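There is one chain below, alone, in structure tokens, taken in the form predicted on its own.
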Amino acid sequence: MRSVEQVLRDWEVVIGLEVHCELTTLNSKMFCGCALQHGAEPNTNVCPVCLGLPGALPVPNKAAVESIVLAGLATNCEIEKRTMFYRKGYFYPDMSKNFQTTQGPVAFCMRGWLDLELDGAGAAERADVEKDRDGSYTTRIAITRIHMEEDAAKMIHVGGTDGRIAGADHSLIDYNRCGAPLTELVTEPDLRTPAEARRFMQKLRQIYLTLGISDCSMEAGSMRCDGNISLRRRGETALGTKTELKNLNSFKSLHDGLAYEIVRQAQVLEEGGTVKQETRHWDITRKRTVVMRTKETADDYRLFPEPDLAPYDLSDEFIDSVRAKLPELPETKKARYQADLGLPSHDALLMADDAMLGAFFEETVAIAGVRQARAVANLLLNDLAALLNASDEVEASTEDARITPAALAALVGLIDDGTISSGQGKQVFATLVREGGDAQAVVEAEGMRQVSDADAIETVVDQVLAGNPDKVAQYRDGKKGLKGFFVGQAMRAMRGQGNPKVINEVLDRRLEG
């Protein structure tokens, strides 16, 4: 098969995400009271109204109104003030009463829109607009809606080789999920790249998470994104058939799921097929997709208005009262980061996405002083990840790091002083985030103290130019490149101690003099 990018040389691809988020940091679901309670025995919370009992009646929970407004108005969502909720048909196991409750036309959060960065490999996707500089680019997508409904309970497959229902034994569910307040956002088809794609699951997820909404676990569900996806050829208007991938339950998956789905269709193009409007599976495991069922439409879910819920009249009031719980997004905190630590762009957009990572950020350079941001700022984000990461098959966080602010900030003083090289501090900085403890008490540890008296090192200078002294030669004649080999013999004859920027100093001294 052909590459993405040799693909998109011809066409335009058009992509949709309908993205679900359960609201895993509320206490109870949704239309009962039941609690909200992960890991719990299997159907043990549950009652009448979410297993759908003839005559429970359902009563709304506030809570999640208050957290759907709230990431309606952090997407920049028209929060509508009279809305309904409605009967959608669903007949299926996971969904007892045969029908699941959610909103109609008319949702909380209307007309928003989220803008992306994209750089490096992400940005070389798409050749079709204009770029900076450092090939860097942004573009607008626009949000549909965020609508509120009840979660489905949760069923697994039992035998078969992949957990799927096709080929298993039996099913077995449990219906602890069923009812939970869950959100669907849907854009508009404004992606066009899986790694748009991939950016905008990455943002909101860091934006629900700063909101305090959810978990965002993409492994455990509690946010998952269905890709709605077509392809035209270039300079054509119309939209293409589309097709829907369920299962993409980790950015990698979302991207490569796509990815897999835009050459297929251009095949199926280019051979004179047609694509089919179809629900489609993303197998991890054989890295492709295959048909999960015909799409339905809107009129098999048979909507009507739910009769035993009263519309919403949501009040300005109100509405201002959940603005006024907004905390500063990430992109408000990119923006600081630039403006007043003096941070890059992308430094401050990693740094920004990640809300752990960022207040760690915060709390050193409040100890360290701002002067120190950008020394901060390039060991955690070039060697913290790597150092947790390096001997672990499982992404780690922050909060599997020893090393606290203040050893931090103490560090980069030791840098900043001239007590330790940068090389020396790398090093430092790796067994504190291994072992803990202060940066001084490793550096005495080590025997890492820079050497930085000017008489010292001026006798290892005057040692290391005496024993070459055809170089010397050389350097004088032109060849300026030799410096680095004089700094390098300096530095290993000290045995690594010695103050780099103190041997320059001395060299140039000795050289030019």
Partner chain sequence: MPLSESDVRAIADYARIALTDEQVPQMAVDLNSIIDSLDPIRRIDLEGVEPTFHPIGDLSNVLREDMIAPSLDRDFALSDAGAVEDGQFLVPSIMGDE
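This one's a predicted model, so the numbers in the text were calculated from it and none came from an experiment. Residue numbers count along the first chain shown, from 1. We call the rigid core whatever largest set of C-alpha positions still superposes within 1.5 Å between the two forms. What changes on going to the form predicted together with its partner chain:
Annotation for E18: C-alpha shift under 2 angstroms between the two forms, rigid core superposed. When the rigid core is held fixed, the Cα atom of V506 travels 2 angstroms or more between the two forms.
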Second form
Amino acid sequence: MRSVEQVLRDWEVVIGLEVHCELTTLNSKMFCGCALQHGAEPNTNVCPVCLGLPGALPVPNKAAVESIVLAGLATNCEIEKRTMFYRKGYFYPDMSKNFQTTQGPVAFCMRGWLDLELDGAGAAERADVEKDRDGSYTTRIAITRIHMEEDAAKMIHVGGTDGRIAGADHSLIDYNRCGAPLTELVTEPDLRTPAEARRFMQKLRQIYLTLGISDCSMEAGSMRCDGNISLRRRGETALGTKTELKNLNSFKSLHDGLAYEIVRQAQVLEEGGTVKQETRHWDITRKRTVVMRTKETADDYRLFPEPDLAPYDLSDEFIDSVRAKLPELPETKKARYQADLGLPSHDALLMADDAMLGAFFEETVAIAGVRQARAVANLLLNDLAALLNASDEVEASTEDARITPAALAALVGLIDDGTISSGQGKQVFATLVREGGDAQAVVEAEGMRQVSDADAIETVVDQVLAGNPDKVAQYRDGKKGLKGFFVGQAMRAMRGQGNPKVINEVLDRRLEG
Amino acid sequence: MPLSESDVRAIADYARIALTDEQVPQMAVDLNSIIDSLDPIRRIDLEGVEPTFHPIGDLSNVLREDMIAPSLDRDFALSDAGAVEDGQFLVPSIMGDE
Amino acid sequence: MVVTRGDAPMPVDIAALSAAQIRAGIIAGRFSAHDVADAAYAVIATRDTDIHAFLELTPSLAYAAAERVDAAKEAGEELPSLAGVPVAFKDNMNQVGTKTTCGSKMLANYDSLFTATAVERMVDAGALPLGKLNMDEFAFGSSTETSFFGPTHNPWDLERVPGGSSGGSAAAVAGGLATITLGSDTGGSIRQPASFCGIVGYKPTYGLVSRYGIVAFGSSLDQVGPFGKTVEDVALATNALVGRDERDCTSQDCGTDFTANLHAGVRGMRIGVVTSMNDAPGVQPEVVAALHEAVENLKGLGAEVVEVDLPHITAAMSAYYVIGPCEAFSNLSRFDSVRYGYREPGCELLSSQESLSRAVGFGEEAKRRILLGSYLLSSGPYEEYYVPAQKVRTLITRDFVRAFGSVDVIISPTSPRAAFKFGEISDPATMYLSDLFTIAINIAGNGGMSLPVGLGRDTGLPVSVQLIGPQFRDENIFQAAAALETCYRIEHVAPMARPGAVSRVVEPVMTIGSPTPPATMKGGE
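For comparison with the form predicted on its own, produce the structure of the form predicted together with its partner chain.
The complete assembly is shown below, putting the previous chain first.
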């Protein structure tokens, strides 16, 4: 199969996302007082309302409105004051009433947008856009709407293979999640690459986390994403037939599932076939998309206004009061990190995008001083990520790091004043992340001391040069890159304790002199 | 245009009501007769009239605080179900052996 | 007072006592709440074999309630407003400890898992819950003939229907089996059976009484209300029922005491009559005569009679048969055999289990309504019928608002005719008209009460008028009704329930499986 980058040279891909997010930080469900609780025993958080017992009536959760208005304001949406709930009918046992209470044509949040910054390998996927010198670009993705609805029950399919629904002997239903408050964000089909889709989801997730409206766990399913994908030849304006892609429940799945589907569709089209309108499932183990069901006719959900619920009439005062609660959003934070703390754009973006890391960073800088901001950011962005070996769930693992802001501030202080080398600093950092504790104590326990004494270093450097006459000759013939080799040899001889700055100075004197 | 028998079948499928072949023609007659009688609302001048979807016109923002209320005892909640297993509602195969 | 203590076979005559009299009797020590329950179950045992108003008796709940009342009396506490009053509930009202069948095979074995607010409030007011009452299946009908459990018979003439859908509720009061019963009214299901059974039946303004726990038919039309022998009994029950319930978003605060102006008279009150409606073809002459007599009586009491026009009311019927089935289709979707309800055995696939359970569990009328709703909500008909129907609702509501600008109450017939016989097929036009007077009120949401105004000169059966009030001004209805009531020497119960009457057994005329007349949907509700 071809790579997605190759396909995208001939084809334009049009992607729209539907992002569901359960408001896990609320106490109770959307229309009843049952507790929102992950991992509870099945059917222990159910009542007449969420079980859909005959005669039960819904009453909406007040706090859910505030959450979704926060989400709307943070994604540049217009807040619709006058909205109402509708009943969306479909028979499926995960929805206890066999209709879902959701919003109609007018959602709480309409016509928003997010700007996405793409760089590196992600940016490389897109061929048709003007990029900055560093290969990065920014693109604006329109958000159609964010509406409020209720979540469905969880089902377990028994007696088939891999818990799949097809071939299962029977299914079991746990209504604990049924009726949980759920937001659904729908984008316009503005996304053009899998990397953009992933970036959108990452950015949205960070916004929601910053707002505190959800734990946004893609693994636990509190944040879920479906993609609609179609292809058209470059230059065409009409949209191709789209497929809907499900089970994109990690950033990696989202990217790889879309990438697979793009390549698949291109192959079908290039072989003269047609793409069928169908829902496909990203099979994460077999790394391919498989058909779930075909859609021959448009769904008719018998949507009509829910007579049991009063319409909403949000006041300007209410909307203003929610706006006043908006925390600093990643985008503003990024600008501040660049302007006030001197981080390079890319570092500022990464730091601002990760709510937990950002908070840790700011706390550390508050102790260590603004002058150390870049050093702190380097350790957190480069070393922490490497240490935790996180593929895409950096934030989740950040929680596991045992280092404290105070210890990190002390550590950068020790590096800065030359007590230890930056290489030693990385080792201390690793220890602190794994075990916690105090930077000074680790330095002492490991017997680390940076040797800056020029005499001692000269002795070592002379030995290194004397031991490698051929390389010295090559250096002097112009192979200046060999300097790193000499530094490394000297450092090794000093068991990592030599001050690299001094080693460099001595080397310069000896080699150039 | 009156509902055909296949329309009636589609409507019944959607509503999850199994009609026998014998029942379909009579149901088509019944439904068409009722639909005919709904004609007055199509003849009345409704230009500029807003629909009343909610019977109490000025009702809005009826909400509850985000507080946890007791749930049902699980055995009680399951007690009306035709089939249960491991504290869950049991349904037969949804897709069969596709 | 019929009451005697000691060796008399029936120490308390339920048929002869009002709610207030029962409470007063208990306070005075003439009998206990326990005695009342005994008496009620005794008459049910003898008389309900003929009437078949009850689907389930709940003596353990009734006697427990009686014991609470008697203990409170013993302790010298003030007794609540309905202390010791025997009551019963339409079987679409959930009550823990009872089945809630809705008169359907679908729910024949459904045990209530919670209790309706209206039921709770009656019991909290000291009433004795005797049991659950028969009804048209899911409240679809106006004769109680569509009940899966067989029809209820009109106590005035056992060969006649009691009306519907709350036929059991009306027959229980008219038969002297309970003092107050609750029904639900979507298109006339309280008022029409009250009329057929010669008692008082009241549908409050939409929002006055919580719908929580009442199995929904048409969510924007349904309202719970009481039946009683007198306006005062109904007012006492209404006082117990009304008020905001946080479990029903549409329920409203209410600070009104509905007994307050029962003796205020109607002097200076403006009573509206809708001539075009009252003289409509199909309205029986005895009904017209009774209405005119009632209007004259009100005039005689000092009321001013004003003609009002409700120009869009003729479209009410069509709007109702759009909105009702659409909401019913949606509300009845939950009966899918999974969590409760009839489950067709032996199905290998869920879809066939659902479709067969619904085909077998629902009766013919229910299936027709569901399919109609399923059609009318699909995308084309939604624009063609559903939205226009809700616009018609706006016009009808405006009609009423305008009319109530000049009157305090509107009077109309409740039903164009007295109770009909089982199996008696009316022509569709008559059937439709029979609902017109009541249906328009559900469309607009106003309160309406059916008040018996004597026996028809042709049939000798009870005939009633309907009193309609402005939204949330239901006290007007009670004021006018209580005054008008004084003009009649009304026998509050059917002859069979009066002292000396002898029960007789009749064969049920209509049984399960009888074909429902096609195409014309049974009205009422």
